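Only one chain is included here, represented as C-alpha cells and corresponding to the form predicted alone.
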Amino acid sequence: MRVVLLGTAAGGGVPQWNCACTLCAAARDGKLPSRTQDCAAVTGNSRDWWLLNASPDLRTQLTATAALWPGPGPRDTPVRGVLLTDAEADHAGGLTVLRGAAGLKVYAAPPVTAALAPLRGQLDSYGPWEWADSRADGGFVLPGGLVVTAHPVGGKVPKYVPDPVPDPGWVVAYRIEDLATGGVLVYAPCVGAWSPLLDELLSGADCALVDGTFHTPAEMGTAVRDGGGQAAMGHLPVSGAHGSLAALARHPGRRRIYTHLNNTNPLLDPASAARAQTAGTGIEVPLDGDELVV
C-alpha cells in the first residue's frame, strides 16, 4: 500500500492567510517549511487512488503529485473517490474541485452524508456520484485492494450545521488494510479524546497517522474542558499525561505520525524542543508530498 501526504496542516494551512505568529512569518520568510491542509491519498495497485478528506488546497495537491495526474484519456484521472472522516469545511471543502469528474465514490458518515446535502445537489449537477454509507457493517472493499473500516472516534459537528443530531459517529477514524500484502494503516486526523478503541487500533497497524492538531489545549486560548486532555475545539493535545503522545507511547514497534497540525503547534519548527520530545518517542512530523509504503 502507497500512502501519499498530500497536505499535513490543520485548517488554514502554513502559514495561515491571517495570521501574523512567530511559525507563520517563519514560514513566509522561508524558514519553515510552508504546509497544505490535511488531506492524504491511497493505493493498493499504483492505479486506483483514494483520497483521505478533500481539503480546500486538493487542486495544488493533486497538481504536484505526479502519480495522481491525469491520463491517457484527455479526462482520465486514477482517482477514484474520497473517504470523508467527517464534515468539516477543511476536510470536505475540495470535493468542489473534482467536480465534473463523473463516477467517484465518496464514502461518508450518515450524519456528514446529510450535513453535505447542499453541497452533494451542486455536484450532482455536475456529474453523478456515487455515495456510500462509510460506517457499513463489515466495512467496504476499494478497487486496488484495498478494505476499509470506519470507526467512530468523536460527535464534534461542524459550526455550520443547524440544529444537528446527536451522533458520536460525526467523526471517524479508518482501518485501511492492503489485502496482497496484509499492511495495515490507521487514519485519523481528527481525535477528541484518547479512547481503548485507538489503543485497539494502532495494537493491529503497521503505520497511524494521527490528530496532531495542538501542542498544548491552551495554544489557541482554550481551555481544557474535564482535565483529561480533552480540548475545547475537538482536538485532543499533544502533551500532558492525557495527551495524544503519551498514548501513542503505549505502541512502540509501529509507524506513528502526527498530521493536521496547526499553525500555532511547535512541532512545526524541527529545532523545538516540542519536536525533540516527539522524536525521541519514535514519532513523526512528516512534510507535504512524503510517501509512506505500508
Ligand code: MLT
Second form
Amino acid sequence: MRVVLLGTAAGGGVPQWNCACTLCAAARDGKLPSRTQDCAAVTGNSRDWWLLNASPDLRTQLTATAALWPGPGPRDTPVRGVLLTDAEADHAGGLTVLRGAAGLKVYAAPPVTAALAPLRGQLDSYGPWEWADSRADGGFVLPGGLVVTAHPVGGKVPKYVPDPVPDPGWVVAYRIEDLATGGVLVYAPCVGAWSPLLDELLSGADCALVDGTFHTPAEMGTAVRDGGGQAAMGHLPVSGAHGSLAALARHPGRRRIYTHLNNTNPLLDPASAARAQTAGTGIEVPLDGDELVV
Ligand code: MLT
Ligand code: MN
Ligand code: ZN
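The form predicted together with D-malate, contrasted with the form predicted alone above:
Shown next: the complete complex, the earlier chain at its head.
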C-alpha cells in the first residue's frame, strides 16, 4: 500500500493566516517547513486512490501530487472517494473542492453524515455521490484491494453542530489492510484519550499516523478537562504520563508518525527539545508530500 501524506497540520495549517506566533512567523520566513491541513491518500494498486479526510487545502495538495493528477481522459481522476474520520471543518471542508466529480464514494460515521447534511445537499447539486456508513459491521473493501474497518476513538463534536446526539464514535480511527501484501495502516488523526482499543490497533499495525495536535495540554491557553490525558479541544497531548508519546513508546516495532500538528506545537521545530525526545522514542514527524510504503 502506498500512502501519501498530503497535509500534516491541524486546523489552520502552518502558518495559520491570522496567527503571528513564533512558529507561524518562522514558517512565513521559510525557517520552518510550512504544512497544509491533515489529509492523506492511500492506494493498494497505484490506480485507485482514496483520500483520508478532505482538507480545505485539497486543491493545492492534489495539484502537488503527480500520482493524483487527472487523465488520461479529460475528466478522468484516480480519486475514488474519501474516508472521513470526523466532521470537523479541517477534515471535511475540502469536499467542496471535489464537487462535480462523478461517482465518488464517501465513508463516514452516521453522526458525521448527519452533521454534514447541509453540505451534502449542496454537493448533490453538482453531481450525486454515494455516502456509506464507515462503521458498518465487518468493515468494507475498497477497489484497489484495501480492507477497512472504522473504530470509535472519541465523542468530539464540531462547534457548528447544534444539539448533537452523544455518540462515542463521532470520531473514528481507520485500520486499512492491503489484501495483497498484508500491510496494515492505522490512521488516527483525532484522538481524545488513549484506550485499550488503540493499543490493540497499534499491536496489529505496520504503520500508524497518530494525532499530534498539541505537545502540552495548556498549549492553547485553555483549561485541561480532567488533569489526565485529555487535552482541551478534545485532543490527547503528546507529552505527559497519559500522553500519546508514552502510549506509542509501548509499540516499538511499528512505524509511528505524528500528524495533525497544531501551529502551537514545538514539534514543528526540528531543533526543539520536544522533537529530540520524540525522535529518541523512534517516532517520526514527516513533511507534507512524503510517501510511505506500508
Ligand atoms: C480540531 O481538530 O480540534 C478542529 O479541527 C478544530 C478546528 O479547526 O475547528
Ligand atoms: Mn482538526
Ligand atoms: Zn501560530
